[in-house]
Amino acid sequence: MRFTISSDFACSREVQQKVMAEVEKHNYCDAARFAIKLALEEAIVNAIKHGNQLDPAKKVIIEANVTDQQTLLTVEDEGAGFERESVPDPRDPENLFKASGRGILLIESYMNQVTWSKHGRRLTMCRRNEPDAPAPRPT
């Protein structure tokens, strides 16, 4: 599945519904469904808000490949990009009470594989359909 949407949160809801319907068709366990839903929403919100700076002229491209074994998702924006290492750790004491900054940590915590490319503009993530597949912990 491939979707191209404008940088509008309302446009992202239909994409999320279609991807999750496909995940449901493949009988994913509760843990994997939760992880995919959370990570997809966070990735799209980050692409719209932080990547494309809410510019409706800029697009977000979402790709989803769902099989019985795993879901592979790619979210790409048209923003300036960023270096993953430069994002502050929300677990650091000075960041604990900030209202934002946890999306990347959640994505990396719940998905089995996460890769940033194109200078941070492209996020590829994978979640296996396994209830006890622990996601790698961010360092």
Second form
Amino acid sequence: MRFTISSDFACSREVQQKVMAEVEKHNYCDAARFAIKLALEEAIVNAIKHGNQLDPAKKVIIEANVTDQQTLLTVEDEGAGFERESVPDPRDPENLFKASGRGILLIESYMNQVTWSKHGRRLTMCRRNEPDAPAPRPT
Amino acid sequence: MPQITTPSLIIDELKGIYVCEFTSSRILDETNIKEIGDALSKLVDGRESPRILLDFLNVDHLSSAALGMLINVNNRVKQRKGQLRLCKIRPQILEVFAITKLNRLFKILPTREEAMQSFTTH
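Would you generate the structure of this protein in the form predicted in complex with the partner chain, following the form predicted alone above?
Let us now look at the entire complex, which starts with that chain.
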């Protein structure tokens, strides 16, 4: 599945529904479904808001490859990119009261593999269809 | 206070505590989150020591934007020297709070009764 949408949350909602419908077809366990839904939501919102800066002229490309075993997702924006290492840890005491900055932590916690490429504009993530698949917990 | 109903919340006042029950199972999208944030802010702003209880029984998904909204509400409550409690959070959602360490920021209790009893009077 491949979708190209403008930086619009209504469009992203449709894409998420289509991807999750595909996940449902493959009888994913509850934990994997929860993880994929959350990570996809966070990835697309980040791409629209922080990547494309809500610019409706800029696109977000979403690809989903769903099998019985795993779901592979890529989300790519047309923004300026970012360095993953430069994003502060929202769990640090000085950041705990801040209202934003938790999307990446959730993606990396719930997906089994996460890779940033194209200077942070492209996110590739994979979640296996396993109830107790150990999600990496970045420290 | 009569019951207040919004598209995503039912708000009752019990013993001076605003009990807010989420009616939608997903606190995800921007419109939904803003509506909830606005409704909760109205309970806080202009009040001395507001006491607010959020009941998560019906919530099975929430995003980092929803967490941000809850943090903003918590900050406003603290500014007014009030108290905020969260209760009946499902294990999957509780894990989101734990991963982000927000379980240390918010006072989370298993049941509504325990949450009600945890409020202190000034």
